[in-house]
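The chain that follows stands alone, in the form predicted alone, written as structure tokens.
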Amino acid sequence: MRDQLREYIKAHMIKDTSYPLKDDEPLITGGLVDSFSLVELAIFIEDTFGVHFDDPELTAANMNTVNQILSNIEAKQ
């Protein structure tokens, strides 16, 4: 799940598949992606992992790193 998520973020959000994304690297507050991309990410997560996030959950505070996103997915599974 971690690898799928990381590869999706690199390909579709950062748009650089060679980027060495770390699991604790800040995506939004670090300027790698904008907060509008979280909706796209939520759709990917729902389609791929069967987990739904409501709009209020799609914030930099909840979804800023790969580790945070995975924790939120696992909490909902």
The other form holds:
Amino acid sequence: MRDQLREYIKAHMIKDTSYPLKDDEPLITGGLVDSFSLVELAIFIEDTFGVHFDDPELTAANMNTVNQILSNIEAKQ
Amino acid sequence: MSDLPITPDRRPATLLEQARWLARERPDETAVLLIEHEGERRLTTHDFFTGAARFAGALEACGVKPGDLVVLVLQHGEAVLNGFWGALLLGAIPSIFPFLSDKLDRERYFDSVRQLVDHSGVRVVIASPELHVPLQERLAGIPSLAAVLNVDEVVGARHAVPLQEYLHRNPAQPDDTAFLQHSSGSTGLQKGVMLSHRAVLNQIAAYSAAVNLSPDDVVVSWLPLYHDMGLIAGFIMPVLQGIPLVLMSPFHWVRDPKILLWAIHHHRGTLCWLPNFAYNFLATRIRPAAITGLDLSSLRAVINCSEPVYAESHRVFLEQYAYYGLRESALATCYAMAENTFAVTQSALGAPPKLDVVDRRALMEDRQAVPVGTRYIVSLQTTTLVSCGVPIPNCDIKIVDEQRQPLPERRVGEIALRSDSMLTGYYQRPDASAEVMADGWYFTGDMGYLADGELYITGRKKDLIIVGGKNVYPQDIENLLNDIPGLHPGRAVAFGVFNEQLGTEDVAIVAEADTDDLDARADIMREVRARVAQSTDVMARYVHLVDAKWLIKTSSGKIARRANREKFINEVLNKVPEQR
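What does the same protein look like in the form predicted together with the partner chain, given that the last one was the form predicted alone?
Now the complete complex, all chains and molecules, led by this one.
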């Protein structure tokens, strides 16, 4: 799951598959993902892992790192 | 049409005269319907102006007088609408500042508020509760500033509101400045566009005619109010014309885009203004399950404005929503800018905008729009432009060369305009005003051509990048990168590349690095992306590090932005698409 998420972010958001994305790297405040992409990411997560995020959950406080997103997904599974 | 209060033949002298008329004649009609997380809230005209008067009282208690500047640093919601009109009731000049987002760096954001307040001599700032204390600290000591008000204290005050007294004061004359719209400047410091009551009302009269506005219309908007499209089309025009406005916050919409569609459905929305990217966003980011039973047939126009318009974006939007009742004839376009209050041109309503298929090479190299007919529509040698329509009734446009001499039809040049809804000037910036205004004309800096009287936009001067409706100047981005360790100072270039999937531009940065170490390069990329996001609120999609001497320079030693953009597209984007 971690790899799938990481690869998706690299391929679709950063557009650079060789980018050494760290699991604790800030995605939103780090300028890698913006609010439009966050909606796209939520759709990917729902399609791939079957976990739905409500729109108030899609914030920098909640979704800023790969680790954070993963723990949010796991908490919902 | 004849039932609208403001028409080309009949218009009030000031916004306040119109407020007085609305409060007297239409007190119980819906002014604004707010779509909030908690549900919907209806404000009648009476509620709306009573709320505004509450703000007028709080501002007056701080000593605000006619002509004073009032800046609103507020989330989208009832308070920002009321605060704006509260300042107007006093004859003071309101201006809405973009709200702090998740991405922006707080300190840089506070700096930009401080700069504005200090340079423009702002009298009062009305702040959201969470920003009130930090702003009070950051703005301390600015001589013009009387107070930073906490919006909750203004709204919560329970004293009587003398609405009638405020409505009958007449503190403003037609040529006084009604409000400021801030347009981003390439030097970092924002320019305040001064608009008089007369200019605003002329725009409302002319633009209402251009879109055949009628008392049966319902405007639905998620647009930010610090931008001309949201402020005029999505707030001032419907309120002044007594037409219901269904309004939601851009922060709410971007996380849950279907709320716009359901608002149109439930309130039988007829008019909606959107920047180009929103067509793609709405077409691709909403699941069919979330819009079962949706009916968009009430829409008579969806108007594409404020970003370059792409035929493909219209196509994907129509393809997705025709099933839900969206008519092709509802597609429309508009060219607008804060300096003309809002609209300059508008496509004819009731038919989709015209397309012009022209020879790509002639357009790029000879700056000539040579039509090739429809036989070659799908071809690398052609490019398809979408018309932005004809000038609205109060507006003339001409295309000029670099000496500001008129060019014939189908020749690409700078767009100049003349109207009775133009800016008075930039606030306290006569130098900036003189640069762009001459002999009654405003020189827009945008490039385009006229064909059969219709305007086609081909580009922006100063290499402006428009990302999701937000303007960003490449110079501002490049200036942020000068002191990043590992980058050669002054050897970075920023530009926009069109993202077809998103229907808007991505920011790309190419910079010369002095290290081959992969970890060091990754750290540089991190720093570049973080700085851009935290300072400009847009994301740098591509950060491409190259070795020394990669960037093309002009003969005078400056970085050639366009040439490097071409090089990046050819060598990086188009070369190995599977690597991206």
